[in-house]
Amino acid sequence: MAKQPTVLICGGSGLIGTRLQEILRSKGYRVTLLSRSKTQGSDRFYWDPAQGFLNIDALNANHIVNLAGAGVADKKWSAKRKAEIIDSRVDSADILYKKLTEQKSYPQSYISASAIGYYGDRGDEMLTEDARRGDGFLAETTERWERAADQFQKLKIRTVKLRIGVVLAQSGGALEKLSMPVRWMAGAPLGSGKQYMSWIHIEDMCRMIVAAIENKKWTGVVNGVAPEPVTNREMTERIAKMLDKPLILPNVPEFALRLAMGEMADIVLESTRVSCEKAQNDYGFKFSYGDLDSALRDLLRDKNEDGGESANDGAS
C-alpha cells in the first residue's frame, strides 16, 4: 500500500485549519500540526516562531500549509499589536524556510494564507491577482506576508499564496458577528453600506486549499473568494431575509465605528470587490457555494434563537 502523503498545517487550530484537518483526513492524508503547546505527539510538533524554534521532525511532510498569524480583528491596533500581526506571519514563514534550508529536504508545495486586504479600499473596481497593492496597514501587512512566502520559490518549491476573503462559517468568524445583531433585531449596514465584501464559504475555502495541494498547476497568487461579491448592505439584508428578521435601525455611521474600533474599523469599512476568475478559469475550480443565498442557507440553518430548525431551511 502506498504511504499516505503528509500535510503539515501551521495554524491548524483556527477556523480554517480545524475544518481543513477533517477534510484532509477524510481524503486519506496524514495531517501533522505545528503547535505552540508543548504537549506533543506523533502528529503534533512544537514551534515558537518568535523565538526561532521549530522541531525539525515536523518538516518530514509532502506539503506545508501555513495559516499561522495573529487575528487581525482580535484586538485594537496599537503599535504593539500591529507589530504582532505582521511578525506572526513573517516569523512563521522565516523559521520554516530557515529550517528547510538547513536540512535540505523539501516538500512538494508550500501553500500560504494571504488576504484580500492586499488590495486596500478600492470602491467597485473588480480586482484580479494582477491589481496593484492598495494602501493602509492591511495592504502593507499582506505584502510582507507574501514576500515571506516568496522565499520558498528559491528552493524550487511550488508556492501558492491564497488571498483569502471574508470566510463564512456556521460557528465563529465573520458570519457569527454579522448575524448576531440581526437575530436581536439590532442589525444594520455599517458605514455607507456600499463597501464591497468578497466572501467565501469555509467548505469552498478548504476545498481550494486541497486543490492547491493536489493540482500542480496552481502557483503564485490566487484569490480565495466566491464568484458573488456583495456590498455590506446586501450582505446584511440577505442575512436578515434568511433569518426572517426586520432591519429597522439606520446605518451605523463611520465615525461611531472609528470611535469604537479605531483604525481597525478599516476591516469593515474598506471596499474590496475581488475576482475569482483565475481559480475558476485557469485551474477549473468549481464552487459548492458560489452564490450568497446558497451559502447563507447552508450556514444559518438550525441556528435560530431557540436552537430549532429555521423556517427558511430547504433544499439548496
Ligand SMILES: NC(=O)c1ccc[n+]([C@@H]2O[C@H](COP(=O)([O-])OP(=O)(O)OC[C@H]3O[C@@H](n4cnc5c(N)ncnc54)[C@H](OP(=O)(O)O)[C@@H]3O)[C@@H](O)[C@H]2O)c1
The other form holds:
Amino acid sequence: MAKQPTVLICGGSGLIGTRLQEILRSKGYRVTLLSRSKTQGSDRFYWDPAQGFLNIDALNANHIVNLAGAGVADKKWSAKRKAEIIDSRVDSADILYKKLTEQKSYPQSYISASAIGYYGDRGDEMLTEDARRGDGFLAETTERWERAADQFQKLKIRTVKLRIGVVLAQSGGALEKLSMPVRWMAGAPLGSGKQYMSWIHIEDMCRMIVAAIENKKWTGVVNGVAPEPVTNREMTERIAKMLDKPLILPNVPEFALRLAMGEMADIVLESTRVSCEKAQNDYGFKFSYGDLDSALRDLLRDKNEDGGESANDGAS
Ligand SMILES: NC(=O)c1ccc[n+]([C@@H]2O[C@H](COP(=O)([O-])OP(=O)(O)OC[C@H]3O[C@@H](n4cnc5c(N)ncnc54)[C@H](OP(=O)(O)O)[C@@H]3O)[C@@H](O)[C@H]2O)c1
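The form predicted together with the ligand is what I want next, because the block you gave corresponds to the form predicted alone; please supply it.
Whole complex next, starting from this chain.
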C-alpha cells in the first residue's frame, strides 16, 4: 500500500465528493475515485454497480468513502426511479463488499453516506441515532442502504454510516433551490412551514467525513446535521433576511406540492428534527457553522459578491 494514505471516494464527482476531494488533498491524502464515467486516469477508476463491474485496482486504498447513489430529488419517483434510487446504493455497497472479500488486504474504514430520511415524518421529536425508523420510501431506502453498509463489519472494517441532513452549499444542492425563488421575490414557506429541516454546511459535512476517517472512535450510525435544526418557515425567512428580500407570498399549499412533485414532495414536507449530540458530545466534533445565520452568511455572501445580489448580516 502506498505510504501516502489513500482515500477512495465512490460517487465522488457530486456535490459532497467534489469538495471532499479538495479537503482531503489539502490534508495530504491521495484521493482516488470510482465513477461510472469512462474517463479514467491513475486516480480515477471505472465501475458500474448495476452491472456488477468494478476495476479492482481501485480497492488499493486505506479508507473507502461511499457517496454513490442516484439523486433522490432529481426525477419524480416512478416505480422504476424508486428501484434505481435503492439499487444504486445497495448494489454499490454489494459490489465493493464482494470484490473486497476476494482481496488479501482490506481498508481500515468504510464510511457510507446515509440520510436523515431514515427517521421519516416525526413532527418536533428530537431524533438521536437510537430513534426508531420512520415510515415511507426514504426511510425504507435508508434502512436498506445502511444494511448494505453493515456487511463490511464482517470483514472487521470499521464502518460509519453518516445520516446526512440537508447539505447547504454555495451552488448546487438544497440552498440554491430554496434561495432562487427568494431572490426572485417568489419565495414562500412550503406546506404548513412548520416541518423541521435538519441542515449542515457543506464544509462541516466534509470535515465530519474526514473526522470519521481519522478518528477510530467513530463507528456505527452518526447523524450528519448541525446543532440548530429550523422549521421550513424559519429557513425561508432567514434566507430572505440574509438576501434582504421581502417574503410576500403565502405558503405553497401541500396539495400543490403533491400535484407537482407527487410522492417526492415528502422530501420537503416531512418534519425531521435531528440531534447532532453523538458527533458533538461523544466524538468532540466542532462545527465551523453551528448556527444557521453563520452558514447562510458564508454561503450567500460569496454569491452576493459574485452576482451583485444584496445580502446583509441578518442583524437588522
Ligand atoms: N446533498 C445532500 O443534501 C444529501 C443529503 C442526505 C444524503 N445525501 C447522500 O449523500 C451522498 C452524496 O451526496 P451528493 O449530494 O454529493 O450526491 P450527488 O451530487 O448526487 O452525487 C452522487 C454521486 O453518485 C454517483 N451516482 C449517481 N447515480 C448513480 C447510480 N445510478 N449508480 C451509482 N452511482 C451513481 C455519481 O457519480 P458518478 O457519476 O461519477 O458515478 C454522483 O456524482 C448521496 O448518496 C446522497 O443521497 C446527500
